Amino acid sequence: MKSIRLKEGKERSLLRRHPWVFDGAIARGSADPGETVRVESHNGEFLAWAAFSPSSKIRARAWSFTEAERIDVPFFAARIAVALAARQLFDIRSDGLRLIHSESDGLPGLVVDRYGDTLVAQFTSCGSERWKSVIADALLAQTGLSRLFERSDASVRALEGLPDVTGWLAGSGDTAITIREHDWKLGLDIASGHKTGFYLDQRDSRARFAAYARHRRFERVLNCFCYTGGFSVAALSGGAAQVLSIDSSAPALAKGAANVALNGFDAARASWLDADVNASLRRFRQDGRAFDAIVLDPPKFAPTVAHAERAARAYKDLNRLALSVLEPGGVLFTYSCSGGIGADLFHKIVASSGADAGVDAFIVERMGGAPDHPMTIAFPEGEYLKGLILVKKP
């Protein structure tokens, strides 16, 4: 077994059970990609058994602490129902959720979602990529699902020198499904969609929008980067008279538009922009037109602490072109699904873009990723997606 050694006080993160260890803490030591390793303090002390990443600033992601285990086949199996049984503990109103959160399950580098009967699984790092096949294999003999597609697209894959990988890892047919949601159905594309097909992590606060739609009467809502309509058909659903989607994609309004008929709402209730968000939030000020519930879910603008910056720029003018278009007495739900973002920041961001627009709002709800997204105690990085519920004071 191949070993890699530490720098004198790197250890403290693997103590505490946190996965990762960067390129910067190694004093010497490498392997092949995917390869485990045998994570050692300065003075030779195990610390952990981790998959090695050659090209990664993540040089090593944890896959145990304990010394006796060995990372193998019956190793991933019990990982795998471990994680499983975890999703009974939660109450998932969907037939779409997700199975297995990367690190947050002691499996990093790899997502699991389930759509009705259809698996997708993302691989994102050189360790889940070297044990796909036995992955694979286990996945399937636990749930008993017999189809498994492959979304290893994602964007951090090239931080681990792989390549892009789609396709059926078994079973074949349709991506295009339809899974139940709540009161609503919603359609998707495992192939084409976002993600691995659907933003999941969003379900809870697209419950609680309708939630607010029925017992506030939204009369006008307006979905910004409504993607394929998520919001929309809860607002619907909800009672909303009037909702305005926007997203820069037509082919993702054109399936929002699919949702709402799939779900009998009548068309003439629902418009749809092909447009920039920020472009139209001005237009709609200038215009003096206003909404008395608007959805702000911005892709993300920061992935890392570094790209921070930046991105409090963007997510600063965004809310504050949202409050003012914001009806007193409005209700606002925004989000960031950025890493490099935690929540406090965003707490900071959105009540600058309030003082910015001169307005003050209520924080009456924090949001955050729906339970089969969990975020544990010794993987705070876990919690990328973070929302606030405002109301906007008269």
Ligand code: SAH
Second form
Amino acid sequence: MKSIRLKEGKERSLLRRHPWVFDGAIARGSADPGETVRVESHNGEFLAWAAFSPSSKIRARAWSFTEAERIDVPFFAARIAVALAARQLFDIRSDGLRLIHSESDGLPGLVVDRYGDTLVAQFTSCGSERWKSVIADALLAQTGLSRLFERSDASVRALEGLPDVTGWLAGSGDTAITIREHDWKLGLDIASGHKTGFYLDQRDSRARFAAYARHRRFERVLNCFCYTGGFSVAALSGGAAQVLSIDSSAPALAKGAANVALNGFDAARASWLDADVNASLRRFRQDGRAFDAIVLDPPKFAPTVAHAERAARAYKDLNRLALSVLEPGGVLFTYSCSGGIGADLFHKIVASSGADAGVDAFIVERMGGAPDHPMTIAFPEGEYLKGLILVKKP
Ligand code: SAH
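Which structure goes with the form predicted together with the ligand, now that we have seen the form predicted on its own?
Let's see the whole complex now, leading with the same chain.
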């Protein structure tokens, strides 16, 4: 068994059960990609069993903080069983859900989503890559399913020195799938969709948006960065009269229109704009066009804190424009999925957007990722998605 020795004073985060060991914390020791190593303090005390990643800045990711534990086939079966059991404890109204959320489920570098009877897995570290077949076997055995698709094409794979890999690990067939979420259906494609196929993390926010549409009887909804129209379908399901959805991806918009049809809504209630959101909002402002509800769910502008400053400017601009085309009394659902922008900073950014737009708003709810994308107290980095539901002061 190989071991890596930490520099003095670098033990603290592992002692708090935070699973990452950065390259700069290591005094000596090395191993093969994904190999299990014993991580020791500067004086040789056991800290964790971890998977080694020779080319990543996150040089090792802890599997276990218990010295007596072995990192073997039963270990992965047990971790997966705990993650699956946890999903029974959460309130999830969908047959599309995240079964394993990486570090938060004690399985760094592994994401597994279930879409109906199909599993989709993403292996993003040398450790999870090394145990791929063991993990796949355990997933299939414990869920009783027979279809498992691999979507290991996330950009973080490159940081681990791993090539992109996609395709069936078990089973075969059509990669187009329809899930049932809340009161609606959503079509997606696990081979070509974003992430593992869809933004499951916004499930609870889509339900809230439908609830507001029902309560406030929205006339004119604007869904910015609509992707395949999840929030648009939610608004229509809640009874919104008209929904305009904007995205810069024509294929995503086509799927959005298909999702509206799939739910039997009149196509005339939905319009689709292939355009840049920022430019569109400026044009609406010039034209005096206003909306009584807006969703702003942009892509990740700041993957890490290093990108935070530029990203903050982009978020500020977008929110300023959105607030300026929102009717008094209107509702804004605004999000950041940037790991590099914390909830406090996001709040401050939106506050300065309001100040610039000369608008004040009530913060009526704070949103996060759905509970099957859990955060844990040991791993604050798990909090990437944050949202505010605002009502513009009349
Ligand atoms: N709200 C969506 C997820 C949004 S993902 C949901 O609930 O499913 C972000 C989307 O923003 C992607 O579909 C991407 O095509 C789009 N996008 C990125 N930059 C854009 C821009 N400048 N203008 C319009 N759309 C953009």
